[in-house]
Structures are given as C-alpha cells and as structure tokens.
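The chain below stands alone and is given in structure tokens; this is the form predicted alone.
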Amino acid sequence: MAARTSARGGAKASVAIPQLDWSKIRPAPVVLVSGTENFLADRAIRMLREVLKLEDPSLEVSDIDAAAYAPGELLTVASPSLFGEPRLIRATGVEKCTDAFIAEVLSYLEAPADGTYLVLRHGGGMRGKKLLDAIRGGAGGGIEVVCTELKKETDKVDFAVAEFRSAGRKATAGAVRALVSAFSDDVAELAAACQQLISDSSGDVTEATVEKYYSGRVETTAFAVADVAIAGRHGEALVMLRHALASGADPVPIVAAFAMKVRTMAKVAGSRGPSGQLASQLGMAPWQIDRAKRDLQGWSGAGLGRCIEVLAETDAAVKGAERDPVFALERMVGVIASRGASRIE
C-alpha cells in the first residue's frame, strides 16, 4: 500500500502501513487499534482472536494494562515458550500508557517476536503519539483498524444489514431502518437488537418482526428500565416501565432485556481477573464487563440469586402462567430495584 499522508492541526503525518476498517481486521506483528468506538474496537479484537485459535488452537493469550505497565513485561509475555506456541498479546489503555510501556514497545517494534501478535487498542488524544506513528511509519510491519463512532444513519444502516448477512439471514428495507431509528444512539445496543432477532425470529427480518420485539422502542426502553432499576431507583424505573407499556410495549422482550444484563452480572460477580481476561474467559466484550462491574455496586450474591429466581417466575408469568402480566412485571421491578430485598406477595 502506497503511503499516504494526513493532516492534524497543519502537521503532516506519513501513514506507511494499511489502514483497515473494523471489520477488516486480519494477523499481522502488530496491530494498532484506534479510534473511539470501543465497542466496534472490541469485537474486531475478538475477531482476530477466533481467527488466530482456528490457525493454531494452541495460541496462548496474554494481557497488558498500559496504563499500569511494569518494565519488562512485554518482553517476559513475548518470550518464546517451550514448545512455540503463537502468542496473541493485547494491550489496553494505550492512551494512558506509561513511558516505560512507550520505551519498551519501541524497542520492541525494531524486531518483532516471531509468531507473536502484539495488538495495542488506543482510545484516542495525544498520549503515545510518538508510538503511534513510529507503527504509522511501519516500525514493526504493521496495520492499523481504525474504529471511528458510527454517526451517520446510512453507515448504521450498513452496519446492521451486515449483522444479519454474517448470519445468513435477510432483513427488509424497511426492518433495518426501524432498528436504526429505535437504536440510533447506541451502536451496542443496535448490535444486540439485530442479534436477538436472528435468535429469537425464524425467516426474513421484517418490519412486523421488529415491530413484534420492539414496540415503542420497547427494548431501548427496557433497557433503560432495567438500568435504572439496578441502580435501585425504583420510583422511577416504575414511572418508565408504565410509559412503555403504554406504548405498546410487549411484556416478554422487557423481562427479556431484564434478564439479559442481571445474568451478565451474575457471570461478571463468580469471576476474578481484569476486564480483558475476563471477556475471553465468558464469551463477552471488555465493556459489557466494566459495565457489569459498575453495576454490581451495592449488590450481593443473596440478592443477586433471588434476582434470577424472580425473572424466571415473571418470564413464566408474562407468558401465561399468570393473569396479570403488568403486576408480574412490577413486583420484577420491585424486587431488583430492592436488589434481590423484596418480598413477592
């Protein structure tokens, strides 16, 4: 790839090395992951890791926090193991690196480990800018993924019709701009809006289908629900949860969204280690965890079990186990605004 150029603040900086989308992301010795849309940055990181275990299953996976870099630990994870295994090293927190992790990825980069892949997520500012363009000036052979926010409709449009081709599913016209429209604000949740109808609809995607889960933007709602309903504001999460229902809104994609962010705090709670371990380890993404982690402030294992317990029983009643679905979805909300405290009568 030819260099190109690119101007910041009347400077000029000499891009010599391939800059690739997100999705476009493939092996190389090193591999820096800009931009500010970590939730895009963080799938294109799983991406390459599921890629580089179907080549070698042996690979071995390592973390490094750059904020907190202690000397010599990029060389001890980088040193060639017994039997030679890739090693698929990830760095975090480049845009608040130390100098020591600056220093020693430099050095580094003048002769990359062989069958290693060093992959350095960075956030954004000015922090590093040495490092980044030494990699940008191709020290080290590398490639760049860049992972810009998706703004503009027509790109979260692109965005989610690739969703559902990756799953060899159809969405209509009219399906994805519905999505779009309901999770515009949220690239996340647009993801998992698009993932729940692959697993819970059969055939194309259609504008019945999303109007079926989503309502009145019932899952953007839902979630908002739950969210204020584990931060234990219960009033409140009352008034929202009667506003939904007003709107449409159907019970079973409530407790639904419910269910899904309380059982990744119950994964999140059993489990020891830094967010980038913990998401190879349970199949999730760095941010699900630190946004688990961050609502399991003030809550307990008791609480959080009962919790469980009493979605099953309003996903059970809301399905027809009980005559008054709305009362079933309120004594929920008690309950886990209560986290796991309150009775059920």
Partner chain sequence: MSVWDELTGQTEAIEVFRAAAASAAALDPADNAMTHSWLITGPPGSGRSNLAFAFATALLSTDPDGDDATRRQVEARSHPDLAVLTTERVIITIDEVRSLVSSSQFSPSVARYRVMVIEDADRMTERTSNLLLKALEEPPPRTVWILCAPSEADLIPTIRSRVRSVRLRVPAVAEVARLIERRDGVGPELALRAARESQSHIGMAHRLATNDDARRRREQTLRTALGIRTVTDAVLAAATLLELAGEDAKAITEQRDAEEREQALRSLGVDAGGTIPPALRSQLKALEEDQKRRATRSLRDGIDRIMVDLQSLYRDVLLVQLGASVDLVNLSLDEELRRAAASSRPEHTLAVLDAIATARRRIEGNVAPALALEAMLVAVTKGEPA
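As the structure is a computational prediction, the values presented were derived from the model and not from experiment. Positions refer to the first chain, counted from 1. For clarity, a rigid core is taken as the largest C-alpha set superposing within 1.5 Å between two forms. What changes on going to the form predicted together with its partner chain:
Remark: with the core as the superposition reference, the CA shift of I25 between these two forms stays below 2 Å. Taking the rigid core as fixed, one finds a CA shift for Q288 of 2 Å or more between these two forms. In the core-superposed comparison between these two forms, A229 has its Cα shifted by at least 2 Å.
I would like to compare: after the form predicted alone, may I see the structure of the form predicted together with its partner chain?
What comes next is one chain alone, with no partners or other molecules.
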C-alpha cells in the first residue's frame, strides 16, 4: 500500500495524481486507464492483474460493464469478503457509462475499500468527465495510466524495441525498422509480430529474420500508390497497388485518392502565377500547389484529360459496372503511369 499513501499526499492541482506510461502501471486503489489505444490499455490491465496475482494468488477478479451498469453492482463486488482476499475490479466502457455508475463510483472514491483495486477503462470522450476530474483531482488516491495512440514512426519503433527488450532479446535497428514499416497500421499486429519473432526465432533478431518471416509485406496507402503512378513508375506502382490491396485498402477510396491528385494537377496545369496567389484562388494550401507543379512535369493537357476519363470509368468499374475491380485499378494505374499517352486494354 505504499503507492496509496504516497499518492494521497499529492497536491490538489487539476491533475494531482501520477500520470504514467502504460508499461509503468502499478497497483493503486483506483487506476484510471485512459486514452484511445485499446490494445495498450488491455495490455496494461493484464499486466496489473499478473502483478497482483503474483502478490497474492487468491486474488478475486470481477468485471463490470459501465455501459450497462445497474445500481448497487459496485458495492456488491467491492464489499469485503469473509477471508479478506484482495480484489481487482475491472470496469470497462466508462466512456459510455450510466449515470448510476458515475454517482456510485464518486461515493466509492470517498472511502475506497481496503485491499481492493478498482480499474476504470475510459476510451476517450466527454462522458463521465465529472468522474475523471474527481479521480484526477486526487479523490480515492488513484493513478492514471495514459494509453495514447502510437502515431509517430519513432513511437512505434520505441514500442517494438521495448517488446524485444522485455523478452530479453536484442533486435537490430534495421530489423525493427522493417517490422514497423510492415505493420504500420495496427499496434496489435505489430505486437503480435514481435511476439512471434521472439518465440519462433533464437538469438538476435536481425533484418534477415524479419525478411524470413514477413518478407514482401509493406503497408502502403492509396496516396503513396498515386504518387508513384503519377511520377511514371509503372512497375513500382503496380507492386504498391497490390501491397495496398493486400493490406486491406478498398478499391473505391484508392480511386478517390487518385482522382484528388489528378484533379489538383488539372486545376494547377492551366493556371499561371505565384503559388501563394494560386492557392488562395483555387482554395488549396500552397504546398499542394507546389507539389502539383512538381508532379506536372512531363504531363500534357490531353494526357490529363484522358486520365480523368479513365478515372471516371474506373470509378464506375469498382462500383459494380465491371466484374473485376482490381483489374480496372491496374488498367487505371497503367494509363496514369504512362501520363495518359496510351491505354492498356
């Protein structure tokens, strides 16, 4: 209970409790797990349970769904039992909680039960703000574990490195980079990939290991495909298109991404003047204009026109006018990569 006493001594500022990273979670009477990244939150809560289970194997775990909370539930599971086992109460869905839940947790915070750990999972949003403010204000002597989304590439690299380190394994920088670029969409997938490498391979994890398990997998976006195609690199664009489709991109937004780029180029193509002036005239950001001007090298008006026609045709095709949306996309990439000069039928 050391954590509890130290937390109680905290100042009464707006956030008076320690805010920790997900991996630093530790037992406290009230643990608020906030943030949008569900995967990390689940992991943090699991870690907490393992720690508590290690301390006392008779730990009693109960779950509460805050979205369907009925009055009295918390009191029932938090009231002391005959043998006084420690208890872990996990409340999920606090971002959708009922009014009764807020009221009862607030009154519970005034006198938390001994040997009971209440974990509140709040997935972000305004609901239950009063409750969050009370916990952050120090009521109940809690801690907050912040699980924000890993948006930046470096965050993901750090995450992967930590994964290997916690398993006592070493991974080369190149291997981690390759892994992160292969699983850039979802942290859960990245973590699963790390775990698989840790359990299936022996020794240091090197680029060769990653290559062996996940070779050729690159996550890419529709815009990246469009960039390569517009630059005229046909083969590379086709490969990337296949990667995008294989990693879950849908043909319809891919066409939309292409259309957006080509539309901007067409608008810029016939306009003269400095970028700043054009930007305000066309309602776009100056960098978009500069980008379009760079993209336009080697393009002709007629070529742009043909590409726009093919785009409309492809949009119809991927929405059911033709049988094979992927073929239609490939044909479109062909026309755009040749800058509208030829049609591959």
